[in-house]
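Take a look at this single chain in structure tokens; it is the form predicted on its own.
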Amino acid sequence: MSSQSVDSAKSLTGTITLSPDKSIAQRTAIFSLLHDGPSTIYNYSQAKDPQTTLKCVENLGARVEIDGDKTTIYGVGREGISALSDELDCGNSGTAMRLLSGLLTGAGLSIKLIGDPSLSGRTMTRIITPLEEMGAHILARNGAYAPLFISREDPLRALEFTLPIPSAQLKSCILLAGLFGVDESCVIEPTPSRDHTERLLQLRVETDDQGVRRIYASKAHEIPAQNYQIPGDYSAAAFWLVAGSIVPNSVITLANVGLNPTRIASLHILQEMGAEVKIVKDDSDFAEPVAQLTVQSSELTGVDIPPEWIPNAIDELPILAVAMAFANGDSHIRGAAELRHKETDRIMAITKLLDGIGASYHEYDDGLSIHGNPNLAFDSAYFESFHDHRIAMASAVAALRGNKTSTIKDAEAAAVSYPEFWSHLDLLKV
């Protein structure tokens, strides 16, 4: 599809099982390659990004067998990694490109990483600089953009690196390179970011009295088998948490949602705004904490997001902006300049979304102030997704509050992270 029509909704009701978490899925695939032996992963994501990562892992020597809901990856260990082709296509996945850059630097392979036009427009400077300090030679278009030509002739050097921003991808990139080093590398994290890599690899982590974390990696660390069931994607859940809150007479239940504490700042933000969310924990054999969430419509109020919450809500800020537009009072998002370096400039994209529904806002270099109105009314809107999956889905949720049918251009972008989004929307509207 090139565009998707979305009718107004009088209510949303039902229970849905979300797409598997793509951040966890991509990591389990890469870490399974590093493990010497089989890993069994249940509920591996069918979204484009994780499937792209799976193909890259195969091209680096792993054997992949799929049997229904079970994916078995036969890893080759750190010493067995080899390039079966002279380039790896990372598609739209920044996670794949950044994490594999670290792995390839550690392994000392000479290879080219390519991506689609969107990924090729995203700067890789943050990973290039530390990887070159570790001994990599990286040629990049204009010094910053894919394709990346990665090689290493010198011995791998250990690195102690303080993250300049909270970035799980940058952290993971350096740690993956460090796993090949005789001497221990350390990533210092002043502000927490997603901790999937540390959890899944069972890396050593030290936390001081100020909350600063030090994560260590070296060749001496044994790579565990990735025998996990992938939980539902919390980032996908956030769209329904907002939809269920702002569409009247709604009750939505979301099963098996991953609730990693470094991922759910947006849940706390919505609760601060007055969202009614019931949480029932699930003790099944998932890779990380999981719960069933039930949200019902409620009156939301504006919120000033604490700056320290921004890193762990960065992917959910587009849909939170929709919630803010229909809340009572002003909301403020600052310290979110990283949004301008995602699949598109998401601050710009959010302003276009807000223009479409007639919301009032003020744009900053690093965020937005949104003047909410619970009675905000508009007939129909034409939303530009900018080929960004999160903008496409946030626009669809906003469209539910229109009086007539709205249109989302390039709506197929949702498949990058949530292939079932449009069918789930239809299910909830029945």
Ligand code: S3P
Contents of the next structure:
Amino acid sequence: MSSQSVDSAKSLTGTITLSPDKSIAQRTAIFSLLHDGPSTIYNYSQAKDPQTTLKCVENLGARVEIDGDKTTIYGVGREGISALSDELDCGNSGTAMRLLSGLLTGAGLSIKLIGDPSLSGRTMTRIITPLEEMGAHILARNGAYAPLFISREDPLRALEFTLPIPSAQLKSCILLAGLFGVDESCVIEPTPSRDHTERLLQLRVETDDQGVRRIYASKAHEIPAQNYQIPGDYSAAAFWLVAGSIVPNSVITLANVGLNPTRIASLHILQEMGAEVKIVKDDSDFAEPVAQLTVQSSELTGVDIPPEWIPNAIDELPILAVAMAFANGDSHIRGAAELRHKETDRIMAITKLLDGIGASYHEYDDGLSIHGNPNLAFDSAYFESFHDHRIAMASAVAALRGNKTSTIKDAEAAAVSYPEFWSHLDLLKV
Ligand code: S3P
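So the form predicted on its own is up there; where is the form predicted in complex with this ligand?
Starting with the chain above, the whole complex follows.
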């Protein structure tokens, strides 16, 4: 597949079991490597990014056995990690590159990290500076971009690090390096970002009266086995929450969705816009809340996203922009400059998507204002994915409201996080 045609939809109905959570899957693979002994993971993701991470983990010494939906990772513990290859290919995954850079700094291995053209265009300065403070030597293209050559001859130094941006990748990178230190490192997080790392590693977390979090890591912390059943990816669910809201006569049920509170601001934003979502809690014994969601079509109204909610909704902003285009009134996304550093410049990519459907908007350096129109009509649109999975899928959802067939270029990008997206779309349209 390179281009994908998407027809207008009169309704969407059915039940979907989503692709497993990308952020959680990648972390369980890396943390299993660090654990000394086997971890059993059910429902490990087949999406490209988690598969990339699994390969990297194998290249660092873990043995991986797959039996149906059971993945067993035989971890080697912090002392046992070794470079079985002198290069780790992180593909399209910022999470893999940033988390593994922290781990390699801690382990003191000399290794080269490479990525695809998108990842090689994303700044790594945010991790290079603190990791160098911890003792790493990092050679990067133009001082900021992959390939990264990481080594460490100096002793590992503990770091007390206040996150300059609310980034879970940066937080996790420093904590992973910190887990190899005799002295304790501490990451101070003024604005919360997704907390899967702290939860899955069972790290010590202190929260002060202002909500500022301090997360600690050192060699003394035991790495728990990662025996989990990975829930469905909320970020994948968000596409169907919007599709089910804006396509008339729709009822979509999403089974087994991970509802980590640091991931679901977009659910609250959609509800504030008038989306009708029924939430039934699941008794799953996963380390985080899980639920079944049912969405049905509704009239949406514009919304102003509070900037402090942005980190918690960061991956859902492209699909929220589609909801905003079909809502009644204006919506505002500000304080989201970080979007320009994702798999593509997502503010630019959203403007192109909105151009495709004839929506009106104003672009800022750090976001967008979108002038919504519930009766927005267009015939067929030609969407560029910019090789970005979330832009490909957000475009497909917008295309459902066209009068004729639209085309999404480089649609295979969806497989980075959600390989079943196109077949799930077919299933819902029947
Ligand atoms: C992720 C964190 C987020 C998110 C990305 C996955 C993670 O990035 O956009 O898709 O798994 O930690 P930042 O933490 O850099 O904002």
